[in-house]
Amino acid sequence: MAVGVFDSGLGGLTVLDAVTRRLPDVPFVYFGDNAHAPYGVRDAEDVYRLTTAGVTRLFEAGCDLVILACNTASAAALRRMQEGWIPEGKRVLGVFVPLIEALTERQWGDNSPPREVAVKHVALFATPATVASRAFQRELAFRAIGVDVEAQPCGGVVDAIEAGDEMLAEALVRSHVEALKRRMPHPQAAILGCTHYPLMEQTFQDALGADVSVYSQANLVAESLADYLARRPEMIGPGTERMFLTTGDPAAVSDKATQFLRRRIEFRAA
């Protein structure tokens, strides 16, 4: 009864930890392809081999269903994926969905038209693939109309955090406000569109300003899961080891994901 989680490397823990927490009976098996991480600076192509053969590797590992913890693969990789890629009976979810649903007040499910909503300036900071896609812009025209959405490719962060370098990671992401801030002074949400970014999730507000609404997407990704597997109970899979798999070295990662989530965690070899 396992269900997968797929990152290009560290960054989908924090979806990890927020999914265990709210379905702790749930065995999760963990993808992270450390060796080819970060996926914000690759094209779409390399994203979309890449993301297929992690994901392949969740499906022998008896997992039915997976979410793509990785923003730059749910942006380059997910569509193609859905529209010919994915075995019958298997299933793939990306992170953005939940997040522009609680952004516009949707329920999940909720397919009517697009319509007007309160938030009308919307700051969106993720990897320069993700905002190369515009994979967020289009997904909210669905949901949402006269949104106006300022794009910040965020250089530079993902590899701070996952070198543990928490100060350069501080600095860039005050840089990339001041930068976003000058093309949109007031922004009412700002999306953090890559899930390395909710390590960095004070720091944003900081720099924003208290009157801007941070969006974060662990716990709401975690809540939809809920949701989902509520409605479709059959997708979880036969799995039943929960596991932490990497294309890099297992013991390197290992003692990074320990510091990630301040618990050991301990990887394999995928």
Ligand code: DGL
Given for the second form:
Amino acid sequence: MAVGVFDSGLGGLTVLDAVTRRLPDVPFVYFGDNAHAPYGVRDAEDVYRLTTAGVTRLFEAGCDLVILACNTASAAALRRMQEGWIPEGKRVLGVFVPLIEALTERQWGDNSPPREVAVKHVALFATPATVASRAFQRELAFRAIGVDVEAQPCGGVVDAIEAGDEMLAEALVRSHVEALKRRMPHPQAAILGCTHYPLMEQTFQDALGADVSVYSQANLVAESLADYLARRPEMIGPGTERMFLTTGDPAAVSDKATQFLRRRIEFRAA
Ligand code: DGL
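Given the form predicted on its own above, I would also like to look at the protein as it appears in the form predicted together with the named molecule.
Starting with the chain above, the whole complex follows.
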């Protein structure tokens, strides 16, 4: 039994950590496409091609269910994959829906028509590709009406985090929050729509102010996955081995991942 977690690189480890804590008995296979990261500056065609290649590798590793822990892949490729690419008996789920269900106070799988919700002004922070896809607004419109979303493409933040340059990442986050606030002075909620941003959550919260609710994905995705597997236990695939796979250099990626999560992680070549 194994469940796949796909990401463009290291950011998805924040999601992996949360799902592993929530479901300690499930062996997760992590796939980081480090050779091609970041995805946030690629076009939709490229993100689709790379994401389907990575997910295929996870199917081969014994996973019937794959979580796209990457917002950029969820935004730019998932819908197209679900429309005809995913083989019979396999499932691929993204990270937007659990977040939007939390924001719109919905239970898992509540497909009732869109309705008014308490939150009216939402700030979305994400990669340029995620913002360009408008996938967040599309998914939100299925569930809520009258919500004003202002999206800020946060260029440079992923690169600064990957490079371990915390000061630069903080400065960039503050400037992106300022830019957003010039267009939406009083957001009620802020969505951190990129796997790397939970690592900067405190900086986002400080820059936004204490009265803004900051929604971060990892724990919401973990709860949603636990719920899904309780309903569909047969989706835990035949694989039994926990693995970290990368398209990059395994030694270098392992070192970076260890720094990122502050525990030793060993990647192997995908
Ligand atoms: N993992 C990606 C996401 O959540 C961010 C990194 C990238 O741009 O590849 O959007």
